[in-house]
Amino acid sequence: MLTLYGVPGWGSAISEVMLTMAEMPYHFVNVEGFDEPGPQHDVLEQLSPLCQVPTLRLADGTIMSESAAIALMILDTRPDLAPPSGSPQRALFQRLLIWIVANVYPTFTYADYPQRFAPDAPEQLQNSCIAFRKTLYQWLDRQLVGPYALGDNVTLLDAYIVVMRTWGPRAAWFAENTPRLSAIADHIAQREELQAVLRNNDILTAQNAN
């Protein structure tokens, strides 16, 4: 059984997502309030000396963390869930599942702990990585095609897509700025094998908030 340490909502909903995707069962460990000094970021932090979500540790006890890993070792499993190895449409998946988690990611990291890098500027950093968010995913919005991310077929990608449209800068923002996320998170949300994760995590009430 593969356990996977995390918070309802945060960065694990994805991961938790894909491993549903490919019907690989998990346990799930609540550590919220990881983030600030206590029992949870001890827990945490023997796992994973960053005191990252997600934190996968597999049967045999091995940790991964980084979520671009987590899909890549699921794609070992069901190599269905990307695209042909070949294929134009694998390079692209390959490129845009770094892409989000090399330039999306750290926007996040800055935004929602701005005092930590910018003690004297928190409000103005915080405010340029929300703005340079937006551009980013008008960007990834380009790439896409539909109904899902590259396609007819479902792909790890998708489980990326379901998840950040509920972050900031939130539903009716994406509605507005990327047609093409907005679309395929709202197709990926009416799979029935994923209700249950998507509920545990606020996805699908949070896919209607401003």
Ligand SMILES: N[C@@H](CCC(=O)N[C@@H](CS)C(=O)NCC(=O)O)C(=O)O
Second form
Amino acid sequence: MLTLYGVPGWGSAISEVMLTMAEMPYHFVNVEGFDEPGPQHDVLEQLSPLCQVPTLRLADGTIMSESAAIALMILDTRPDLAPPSGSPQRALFQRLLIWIVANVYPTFTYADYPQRFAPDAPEQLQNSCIAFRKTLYQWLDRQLVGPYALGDNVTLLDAYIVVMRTWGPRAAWFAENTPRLSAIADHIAQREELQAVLRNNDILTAQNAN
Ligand SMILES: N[C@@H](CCC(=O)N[C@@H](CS)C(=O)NCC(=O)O)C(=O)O
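Output the structure of the form predicted in complex with the ligand; the preceding block shows the form predicted alone.
Now the full complex is given, and it begins with the chain already shown.
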């Protein structure tokens, strides 16, 4: 059995959505508060030195971190959750998977913990990360196809879209500035098999999220 360490609504939700799409059962361990000193931090740090969620322990005890690495691992058993090898959509899938974790995700690392990285100018760092993130999402919006991120078929990339749309700058901003991304997130959020996992992570449709 897989064990996923996370916090409802946080980055672990991306992995939860992926595992649910892939019909891979997992046990969820809530490590809320892990980003402050304390027992949850100690548990997670022992597993993964960066102390981030998602962190996944495989059945044999192997530790996986990094949402994109977890996606690639899932594709080993569920290749149908990405476009076929050799297709142009496959290249876009690979590009956007890495692009999101390499560019968008770090804006959260720095903006959520600015004091850690710029103790003399935390507000400046936070503001510039948030502004930069908006430009990234606007570029991403232009790459997306619809009704799912890459067209007619759901892929693991859609897990990022439906979860990240609920994070800053929040659903109302996405609806106004990145309408394609917003519509895709709405479309994914309607999938029957995802209802429980989305509810457990407080991931609502745009109508409800602020
Ligand atoms: N590159 C990682 C980023 C994971 C990440 O930044 N997770 C956030 C929560 S959404 C976190 O654990 N932040 C705590 C920290 O960075 O100290 C991934 O793609 O999984």
